[in-house]
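Presented below, as structure tokens, is a lone chain in the form predicted on its own.
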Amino acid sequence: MRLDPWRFLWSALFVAGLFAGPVVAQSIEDKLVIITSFPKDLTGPFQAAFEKKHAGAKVEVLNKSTSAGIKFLEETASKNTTDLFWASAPDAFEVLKGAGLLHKYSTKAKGIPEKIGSYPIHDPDGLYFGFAASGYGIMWNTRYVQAKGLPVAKEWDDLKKPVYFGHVAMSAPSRSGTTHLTVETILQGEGWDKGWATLKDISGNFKTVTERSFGVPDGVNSGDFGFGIVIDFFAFSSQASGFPVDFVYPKVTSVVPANIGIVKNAPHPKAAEAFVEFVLSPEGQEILLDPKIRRLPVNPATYSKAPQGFPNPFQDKSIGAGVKFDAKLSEQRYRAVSALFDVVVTYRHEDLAKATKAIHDAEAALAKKPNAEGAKLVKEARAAVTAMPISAAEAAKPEFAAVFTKTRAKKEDKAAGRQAEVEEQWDSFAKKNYADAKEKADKARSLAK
């Protein structure tokens, strides 16, 4: 019998159809792994619309503070069982590119800006991408303030006045990215110096260091204290589900973008590069709107959605104007800030709210009966409590930064090595100098009597 050529032809590209079809329909694994420091009410819908979107696939997401996560990632290099590492701060990420710990990709997403401010939305070398946008600032509960009679903070210069002694808390930048970029967002634009006096004064003020980010908003939203040095999202969500809280950027501040990154070596690429996309897609950037989330999208076209009074800094351009900030010179000395922030506020708070205190009562008095020795004795005591160990040029160094191989989760933990020669000089430092503070703030206000 003679085989029809175009016939044959045909039923050949029928019979392919029909093998090429379900390739398509399974061009993703069935499984990905995400290590994230952001809360279930961020991750949970994302998680819910992907695995509806694609069939079959199973996402897992392990919950890590943001340098738990960078440590965990370095720690598992050699044997990689992560896709994607999804968090707030983009020093962060700078620190897993310059481990060589990020995989290159190419987004297909559109619609997106080079740029929000003067700030790149994803990483210029492909290595990891701004999905969302965040700026820091102080959230209060309305209530509160309105029962102890203070007057509403607005700007970081405020939060050192003796009215918000007790009333004030932030987490340890050591165990939160959001609060480390807050911390470096203000040494960057008032400068070493007198930023640290700046953290230093507002710390003096504190209830409480919570150790994890969520542990201030949650704070401020029960009146446990009436004030939060928080990420801006918290305080929007918080608004969406009722909460007596409001919230301001201080002209100190930045907007950057929350990133998103696929790990070096990743077990499930495809099922990652898909995950990128989504939440970089309109319908991911939507998901950001909602009231649980409540989170600045990097589309500008989704702000079309947003409710009313929702900030979108494509159109207010004051949002974050304050600081242009350099995320190469926060990744330079990300761990040294780190630490250095829970061995002198931290594991010293006790100390330096007691010095803090006393310079308070101190200069009170000194307003009633003025001597100039106690005025001069006041000034000596600020210099003790705002004084620093270490130089912004020392911290940047990279073999400085290199002895920092440990997060202390609580102060009984111990460092070993330089780290802890290096921290226990810093904690001597900061005891006598806390306590030496004190001692003048005291004798000045006896001299006041």
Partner chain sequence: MIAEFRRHPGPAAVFFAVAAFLVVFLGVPVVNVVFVAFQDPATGAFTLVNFEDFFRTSLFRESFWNSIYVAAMTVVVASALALPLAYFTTRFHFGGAAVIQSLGVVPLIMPPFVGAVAMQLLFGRNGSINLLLDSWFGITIPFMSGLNGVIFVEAIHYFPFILLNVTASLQIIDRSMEESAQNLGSSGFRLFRRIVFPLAMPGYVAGASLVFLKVFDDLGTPLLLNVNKLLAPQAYLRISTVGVTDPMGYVISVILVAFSLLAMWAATLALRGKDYATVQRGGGGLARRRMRPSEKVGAYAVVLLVLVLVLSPHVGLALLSFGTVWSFSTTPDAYTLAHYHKIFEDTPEFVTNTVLYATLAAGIDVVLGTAIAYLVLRTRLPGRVWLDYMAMGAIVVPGLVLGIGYLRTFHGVEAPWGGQPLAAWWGILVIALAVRRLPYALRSCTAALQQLSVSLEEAAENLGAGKLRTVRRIVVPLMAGGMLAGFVTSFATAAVELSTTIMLVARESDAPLSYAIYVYMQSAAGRGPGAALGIVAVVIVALGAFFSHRVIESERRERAVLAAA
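Switch from the form predicted on its own, shown above, to the form predicted together with its partner chain and output its structure.
There are no partners or other molecules in what follows, just the one chain.
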């Protein structure tokens, strides 16, 4: 029998082609280790669906808080045992990226736009990928609001009002990357000075500044405080669990992605890539609509399957439209903003709240019995509360950032002092101003008697 070489070649290619598909799909490793800060409600469905799709692959999900996860990856880098890092805060991924702990990859997923609002969905350098979006807003406990007869606050400015004194809470930006984004969004939306004034007026009404971001929805759910400044899915998933809570996006907000990244020298690189592709695929995106997860998909097509009333940031331009978020600026002054907030708000909250209360009381007294000198004093008191120890230009200086990061990139980089030194200066500035403000407000109030 004569063998036609061409025919043989074609049939061989055909046979190879038949096998190539399944072979590629199954050639991932049989194990995958993920470190995540996400709750089981989110990781569970993804894990189950992925294991079903890639039979034989066993996914090991390890829960660590974001900071513990980063420390774990740093300490184990010499002999890495982790494939993927999966968490919300973009800043955590920036830290890992800066430390060279992430592996570069380019995703094949289609249909995902470059940006959501004005924020890039994937890391431009291809080291981590946004898979779900979240926006910030105000969450409240409906029973609490009703029992205390409070109006519902819909905008940041509402939260400044005296009726909300002691009813609001937020996490510290240094503790929660997403809270940092809220703070930065307000600072960029309203400008440095006005933004800080807004932040301090709201903070004066705080009942507490929580140590972890989940402490805020936790407190609202319990009714410990009425209003919380939280990321949307905390509110949605609390609602889905039956808590009497509601949520609104204020005008000034930004929508930011939650991320996944492949760890450098991953022991199971193919499985890691397959998981990233899965999370970004239409199938994976749809899992986000689960009522216990309720995160916003980054693939606009997925919203067609969403239940009624599900917010869609790609269509509803009011979500995150108020601000053009400058990610570069945010990064430049990241540590300075976090540290500033801690020093002047978190650690001196008691003094700030006292000054705020005194101003509220003085204004109420003056409204009943106007007094020119009193009005002037209150104005001065407000100015003292909102004054900041450094300007926007100073905060964005590279040598200032170096104070907080210490690892100097280049030899000629200079730090403007030690963190403790700088913080002590800010602290005495804030402490003195809050005391002055309280004194002036008290005096104004006595004038209106």
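Numbering follows the first chain given and starts at 1. On a predicted model such as this, the values are computed, not experimentally measured, just so you know. Between two forms, the rigid core is the largest collection of C-alphas that superpose within 1.5 Å.
- In the core-superposed comparison between the two forms, Thr386 has its Cα shifted by less than 2 Å.
- Fitting the two forms on the rigid core leaves the C-alpha of Glu94 displaced by at least 2 angstroms between the two forms.
- Once both forms are fitted on their rigid core, the CA atom of Ala395 lies less than 2 Å apart between the two forms.
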